[in-house]
Amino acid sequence: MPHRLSDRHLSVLALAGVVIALGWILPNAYFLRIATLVWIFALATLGLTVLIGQAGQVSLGQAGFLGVGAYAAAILPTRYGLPPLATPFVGAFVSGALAFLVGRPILRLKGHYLAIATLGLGFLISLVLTNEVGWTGGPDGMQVPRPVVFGVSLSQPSTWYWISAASLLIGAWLVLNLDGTTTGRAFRALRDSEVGASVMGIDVSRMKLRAFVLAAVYASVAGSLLGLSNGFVTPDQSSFLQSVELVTMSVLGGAHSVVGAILGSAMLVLLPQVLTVMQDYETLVLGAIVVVVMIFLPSGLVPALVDLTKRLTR
């Protein structure tokens, strides 16, 4: 009997098809650059798919880990001579360790108390990156050395398009496969009811911490890719507004959905580009679109489209 591909494998294959098609279709470096930003922010948002969508926890400090990854790409090669392509792994380790250390006390909180605690963590990271001028360049930021492979500098937009797309495909595959594991089932139980999960023998604190660390690692890798592709980093990448934007990307597309994370990221990256013709009202229109979607489609765009498709099929 022929082996049937699972839905998660089909999702990754469909995403790979979109990536390959766009890589051939997009006409110039500008559009490749925009697509690269979509893939990078989608990777960061996938961490929130695990944390918010699967585990039911809230974080308003994800941009802090994005900043850690970005500055790892800048500081480690400049100060310690580490190869630039190794910095995403080191940054992910540092972010994961930091999330593990601070997550234990923070994740004892619930609801808005947890949100405020993660917000404070993000503010603290952003403050350090802004004020440690000797290490980070302060508010002006610092240059990120370009990776060199076989004597060729990786600075072309097309190169970073494919690197960021490959990273997103790997990240999406891992999240989709996580859903069917024991950890994924524990996350869902935790999201539905912490008391019920505890009664079933799930270590609630450990599962919360695991989801928080995974989200931090995803954000850190995305931050490193952002710094390497830009060639420059600033503390703005760890700001509160960046954290809000990441959460909005997750909720807008559908916090439980991998496709939703990508769609939400695409919307918030592309809309400002489209709305440049309305310079004076760009922020107002963007905010209004987000508010309307959240009011009429509270579960996000992708779940709403899936429900609509099912109704039409019936």
Partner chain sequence: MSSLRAHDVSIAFGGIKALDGVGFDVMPGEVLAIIGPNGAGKTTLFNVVSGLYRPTGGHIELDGRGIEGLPPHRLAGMGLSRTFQNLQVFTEMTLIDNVLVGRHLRERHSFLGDLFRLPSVARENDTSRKRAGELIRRVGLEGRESAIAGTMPYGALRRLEIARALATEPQVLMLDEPAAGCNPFETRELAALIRSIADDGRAVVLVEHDMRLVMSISDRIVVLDRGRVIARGAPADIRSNATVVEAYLGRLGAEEAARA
The other form holds:
Amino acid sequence: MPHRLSDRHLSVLALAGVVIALGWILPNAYFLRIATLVWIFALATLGLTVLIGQAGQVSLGQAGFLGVGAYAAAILPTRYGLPPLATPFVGAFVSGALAFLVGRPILRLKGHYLAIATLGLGFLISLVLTNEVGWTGGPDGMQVPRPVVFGVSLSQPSTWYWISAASLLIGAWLVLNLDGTTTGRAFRALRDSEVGASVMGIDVSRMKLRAFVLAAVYASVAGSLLGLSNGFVTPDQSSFLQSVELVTMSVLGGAHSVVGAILGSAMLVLLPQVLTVMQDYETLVLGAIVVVVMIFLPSGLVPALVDLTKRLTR
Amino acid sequence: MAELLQYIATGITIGSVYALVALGFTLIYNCSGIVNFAQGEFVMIGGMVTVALTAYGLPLEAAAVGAVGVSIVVGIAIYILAVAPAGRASPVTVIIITIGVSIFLRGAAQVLFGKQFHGVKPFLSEQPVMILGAAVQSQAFLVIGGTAAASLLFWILLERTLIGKALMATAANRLAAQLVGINLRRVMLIAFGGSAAIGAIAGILVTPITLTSYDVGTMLALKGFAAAMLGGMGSPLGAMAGGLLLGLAEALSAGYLSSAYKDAIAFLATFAVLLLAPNGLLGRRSVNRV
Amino acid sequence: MSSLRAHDVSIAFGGIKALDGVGFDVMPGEVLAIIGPNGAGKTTLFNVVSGLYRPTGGHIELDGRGIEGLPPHRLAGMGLSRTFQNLQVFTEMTLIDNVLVGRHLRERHSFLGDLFRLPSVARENDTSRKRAGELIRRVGLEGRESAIAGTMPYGALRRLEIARALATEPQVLMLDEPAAGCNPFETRELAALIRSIADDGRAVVLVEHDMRLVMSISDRIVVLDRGRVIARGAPADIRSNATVVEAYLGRLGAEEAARA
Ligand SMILES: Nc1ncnc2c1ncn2[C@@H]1O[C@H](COP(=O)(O)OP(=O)(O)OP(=O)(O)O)[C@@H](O)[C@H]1O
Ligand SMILES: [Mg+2]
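For comparison with the form predicted alone, please write out the form predicted together with its partner chain.
Now the complete complex, all chains and molecules, led by this one.
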């Protein structure tokens, strides 16, 4: 079906258009940094689009992998002399291997039990990052060395804008690719009925594991980019609240959709920036907004918008 | 020996708080299938309001009653304003709503009480009681006794009153309960109110020992959630057992292994149990019938 | 040679024996019906054979190989597929995607290949779509390929499950009450469909309460009651078997008379 193919490519092209336009328009370093954060968190959230939205498995510990990626960017160059630009790959490998090892037993659990198990996993990672002061600098975090390419140190906000935007585009392209393949269908099948899926020949636990590893790798790469672009990492990036924020980003935008992941991340990155004018009331307003949005748009922004346009064009 | 006893006392004390949080989880979960992540905030509210009211010069008893009252109002408001309007949203959505509520309450507490720690004086005396060489704070006995009393009350409410029967019937089969004329909305209100009261009681009792601040709720919710899972989601007895076990595991590993990793060890223990018994220690076996 | 053979299969739930020494066999090209009153253990037998439950005793063979205890996805690979009495449709997917899931084992699914959309993915997709489209036509759902399954009526979903099971290209197909909720016209079409599936050389095991359907297309019948086989034989023998009439057919006749 040729039109399906162009659909995917059109989405990526449209996204590229937005990214390039913003890169041009955004007036100063502050805005570029914010946009960079949006792309990075959107990348992490895309992993959850596959894990939660497609395969139907909740993870409340995703920030743990974000933390692994971030500290890979900090620790590997300072301790082992690895070039900083290689750290996202090594970090992704470590996260993927970790997810593979713990995923088998954890993913046997269902629903709330899976939620608590993933939550515990994220929590353990964050504890290690906080407590192994000798390695990680403890609660204060540590510096991330800047990559140097051809004698130029990569510290410009615009450089990181383009690197993170390109990573997001690649990440989005891969997730969109899954749609309409054997793997993509198997994910959605096991979300709708595990029994039905297994009778169709799908190895349910293996498929879940793949989605889990994929989500871990996405979060890890995002974490590395976060560390590299900020120039420092803290254990907060692996905290439970960060995990919750990632899941909220995914569900807020619409857990099934790639655009939803990006919109949800944009909302949760931008809101605190806007809310800083409210000073002490920031947390309170953030909570209220999350509650109100989830009540009125329970399946997220993108499905609601799609519904609206359908109704208008009918 | 004295050391071990000391750790056990600490473990049972802190475990009692986890048990009460887990009990609150269970009450709401049984009636609605909802996991209320704002459960820990009730503990925070209980402690905070007591601190505030005694600071205004109210006697401790009145302050405690006031704190439970405020917490119940908040619990009912959560149901009416946040949970009921969500209707039939998916479980993940509802979980995020309750997380949103907990962020909101934390934000409100920060505005009202600031970011510093607050405490109240122990209710009885500041002198610890010596048992076989272990120094146990007098307040610890209140926490343990209070937990026992609260859970007994809870049990009587469930087993011996009409309201309790309605709650249990709803827990067993929501549709059938509605068909026999049980008012679902009233059951939910009671569940949220009762759950808030249980949390507040834990907060009031434990604040003299652990102090309280605007953000204690998150960690307590996590521990309470883990305890409820450990015991088996949905079983009140399991919630109590899970809470106490978690508290003991934590205190013993803090004492003998590493205080930095006491939380890690508690969670690992929960993990291990869940892997062996995927429905928790006392949870109902659920066979997927097709 | 027998395709599927179960021998002395037993399973208990909390002390209650849901199956007690049940045996049957079915050959390629044959329709074997399993009938019996509600709660007799028919669905449980399907669940045991298809690997969802582990039997407490007995032996099950597929093409001469022991299969008890193997997980369902392995059995699917060995040529066993089934439908469900209480549907296990992928409700949020389209009809065609539901059937395409059945092609899972017929496709060379490499995770990385799918992620990077290697050219072979598109080629395989084309083949699979063609096959899935044929199956949708075969069960009479053409024109609804891109409808979301959750929005379709009950009877359509039963046929969708058959198409989905056929997509796995099974040697043995087990149907659990495929005619439930169908009108008489649909039931007649279903009878023709089931017969044609057997005539393709597949072994069909059919659980059904609609006796007209059962009697018209079955080659042999096994009657279960309270977890035990109480009779087996050709349709004509079963119809006149006193024990069966007593335990099941009589009651069923009375019920139908009462309803009419
Ligand atoms: N997972 C299970 N746990 C406990 N009991 C079960 C389970 N599955 C089936 N049973 C019991 O086994 C017996 C047989 O049930 P089964 O569903 O196999 O009957 P059936 O012949 O398919 O009936 P029907 O015609 O109503 O579909 C029943 O008593 C049922 O309650
Ligand atoms: Mg049945």
